[in-house]
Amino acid sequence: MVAASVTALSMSGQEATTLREKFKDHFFIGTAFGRHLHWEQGQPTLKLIDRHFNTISPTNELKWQPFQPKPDVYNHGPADAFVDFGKKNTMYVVGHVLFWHSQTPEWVFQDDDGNPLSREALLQRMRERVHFVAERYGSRINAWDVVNESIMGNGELRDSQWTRIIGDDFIEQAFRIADEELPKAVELIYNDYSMTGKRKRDGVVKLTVELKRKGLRIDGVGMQGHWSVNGPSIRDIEASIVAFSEAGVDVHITELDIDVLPRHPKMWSGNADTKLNLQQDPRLNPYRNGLPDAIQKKLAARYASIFGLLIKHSDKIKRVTFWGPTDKHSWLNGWPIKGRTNYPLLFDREGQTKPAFHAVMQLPTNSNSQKKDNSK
């Protein structure tokens, strides 16, 4: 990175009209999407993604369960299409995720008789997975979330089948295997939610420092941005960005969406259970017929505040990725209550820009941040 005068102007000298133009000198700007977008007639959402974003993440296609549901059985077609789309459009492609306590099939942890694997056998199975994706995709995938959601809110290691079999050095072993099997040009990331809480922040900083002290490579920390119009505070988001950067890694803002609906206490109890399925409650789905202007303005102001902070610290930030391209495709419509109508992103259900989009696009970007080489 070299110091540069940063502007929001495109190469033609006109004001930026797309997100990728707006932030081209600051950080990659991206979205996550799934296989179903390839089935849309005319592929309008893929065209929107190509126009506005320069980095992509898969929602499910590279997770272990969808990718390899059974031993020696691979469903890599959707992942292949995802990577091909990214490379065709010269995007920074993220692999999500190598190792996670969720969406990992039970056979991974068992021998042929259904008994728990030994530590050595599970480590070998982990290596086989990484070797396979390394052989198939190589550096066409620019970065991998090596481990996802393995530090709890108190800063301690999550109890999972990974830790019960491998032990407390599970994350260390995962990064060791990834570093040894993946091309050196591929960046290695630790990704997690609720990263603005102090105890969790400190736990991830400790993890990062310890991995580096042991000579292991960790290039980035992913802060999942499943936030709301009411929190976390800008101060807490900033504290985590600074802390992770000072630990010697790039910061990735991942899975960004801003929830505008009332939240049930079980939604954010600290475990982010993706299988949570709560009963219907009209009080938790108040905007079925459209978002009131007052809430639109609140969402726009929230996004403006967040992106103002990200611009301020863009010398520390590698990537900002939304968890979905449009409101229609947001996971928050189905979690933790199926059939809700949520509005957490910058594009509405028809793919049209929202007031939040314009609030972000109107932010000044001639800060003292440093220009990034976002050519990968």
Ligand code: XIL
Contents of the next structure:
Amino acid sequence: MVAASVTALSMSGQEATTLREKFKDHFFIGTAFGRHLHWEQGQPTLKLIDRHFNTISPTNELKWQPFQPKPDVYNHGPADAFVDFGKKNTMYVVGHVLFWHSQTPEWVFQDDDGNPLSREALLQRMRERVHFVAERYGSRINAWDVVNESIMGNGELRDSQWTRIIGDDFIEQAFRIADEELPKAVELIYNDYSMTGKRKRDGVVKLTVELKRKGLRIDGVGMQGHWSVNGPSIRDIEASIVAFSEAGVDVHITELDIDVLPRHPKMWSGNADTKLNLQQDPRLNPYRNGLPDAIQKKLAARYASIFGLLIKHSDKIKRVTFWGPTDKHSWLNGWPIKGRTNYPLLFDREGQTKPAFHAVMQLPTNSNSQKKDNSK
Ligand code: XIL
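Mind pulling up the form predicted in complex with this ligand next to the form predicted alone we just looked at?
All chains and molecules follow, beginning with the one already shown.
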């Protein structure tokens, strides 16, 4: 075992036993979850979420495809339940996501005859979506990922139906619409993966600075944090946190999970397609029957160094959100190969704390700013 006991001291001098207490002076700490948690007998995972976290993101419920699968069909029930849960428990609720190339239905880009929409018509359709969620949720959703994954690894704009129809100012138009339609209290975020590479980092800084120069509002940059035990380096993560902060926005770590399984080269190179379904290969699923102690320790050490860095820069960081509450609920069991057994989070399949949890809880936290109050 890496760390058997919890000895973390909070500012008040009392031992913190939950993540929420531990980081209350530093940043919001949260998780994403899906609608199925409401159906669990006795709702143990929702209880765990309320105990440890003070911010939540929906894994799929607000994405365009599940939320509005057809022009006149709004499947908003699961999203309503998500927002209600967050508000009932006084949480910082994140809307994920307004505009993305993935999980967006084809009809969005087409007219009634199946022909590509004009730029004006697509902008109008984007506005209708934002208008709908603004009316329905207002500032009960505290922050929205306005655009997801639209800058490529080389720092250039991603080619997508959005850019093909709207043009190179797609991101700018998205932020303009979000600012005009949502209440001013709602924070606007640009969110992306692999944010630690230099060219992508520079591309996102450029985007942020340009949006601001044009008088548009962008409040945060989200670094997804789908990282692994082996990388990216702490130094590269740090360089991006500092660079985004210097561009004048809050940093959000939005989709944190640490992959312990061997990575397939197709996973994060190129476009990280969420529809990937690669061939089964037992060599890529080595821990079906449990995680060896050595890997458990490696994961704990990796989490400790990441959270050490996040604590160091907590004056720049608004929020840290895991992409899933427990290993059982992680999307990495199913992507990019179905049916693997992954261990990327702080709670195990039974909802019990892992050595990585204790490693995080034992970190000293009294070295940085006391200016925030993220208690519930
Ligand atoms: C994932 C969900 O967790 C899965 O349930 C779904 O099948 C695919 O999408 N980047 C994102 C998230 O911004 O929306 C993705 O979520 C994970 C990658």
